[in-house]
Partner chain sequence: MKKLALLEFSQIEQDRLSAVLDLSTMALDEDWLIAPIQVSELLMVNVSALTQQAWKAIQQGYSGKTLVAYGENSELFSAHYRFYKKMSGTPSRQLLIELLNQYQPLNSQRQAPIAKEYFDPEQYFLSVLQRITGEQKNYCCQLGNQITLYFAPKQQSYYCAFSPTMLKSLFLSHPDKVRLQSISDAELASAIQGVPAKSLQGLLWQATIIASQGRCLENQKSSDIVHLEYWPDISQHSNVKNSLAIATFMNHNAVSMELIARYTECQLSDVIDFHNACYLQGLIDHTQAFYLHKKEVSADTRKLRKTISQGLRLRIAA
Amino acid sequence: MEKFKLVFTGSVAAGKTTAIQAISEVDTISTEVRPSEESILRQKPTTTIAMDYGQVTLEGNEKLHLYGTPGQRRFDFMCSILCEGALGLIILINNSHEDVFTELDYYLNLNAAFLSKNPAVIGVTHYDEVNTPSIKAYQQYLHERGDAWPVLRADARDINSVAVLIETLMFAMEYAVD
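May I have the structure of the chain above on its own, in the form predicted in complex with the partner chain?
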């Protein structure tokens, strides 16, 4: 089993594939095809159907393995498979989505078993295009849910922004998880 593994999840067009491509030191392995669902085709021309994979080399030639789940709901079963043995979960939410909090609820509930023992961080993407709801609104929503995961705005295209998400997850692992 891979020792150091992180999983990126979230809805279609949230930026999972882009984020892994931004940070990976190798060409990412993507399983992208033309979407079968019309609603998704309107958002982007291709979508992930199995998973994305990228990696970052660590000290001692260890690898940090980065996996991205598919966005289409019919592939949600991949989440629990990919999360097995993972250090944590990065949930990306596209802020231009019409109902971001329903999306957030969905991914937190889908991964509830994993998150009962492991950390998460929420990355809000496309914030430069649409800045409502605000980051504070997300935080208030999580607070009402009883979840204390960090929420940050993120640019999936920017390696620094993706690195901040990963580091935030690592600090949550250090301080917040038994």
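Got the form predicted in complex with the partner chain; any chance of the form predicted alone too?
Chain only, nothing else included.
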């Protein structure tokens, strides 16, 4: 049986853990702890230090394994480990971050080797709190970079919103041209 695996990545407080918890059909595995950095503690009371894990069932009873990376940059090495064998990447960007395009650049560059062979979708979270930059601005920014990844508003708390991110990524995988 083939293993289907997707990875959620992005900065601290972008919603990776929340998204996996929202859609997982099994109890999630999470490595959330109280952050040691004051800047992170101001954003949220806990943060992922290793990974998150959840699972959903696809047609034909195949399991889709969902992994979430830590958002703290000191744990970036986990991204390449978790991406091994993955079919695609969901990058969550917190739209209330002070410099969203620097964050987006960071995660696209961090995962450049993976993304040279696998698709991604960009989910813009916290859009209900801060609606600038717009989704169109993200698309323009990606176009200027030479990237054509889909960009969607996403509410990591909402199962339907997370499902749309996953479905969009799976569509991109199915119709990717080598």
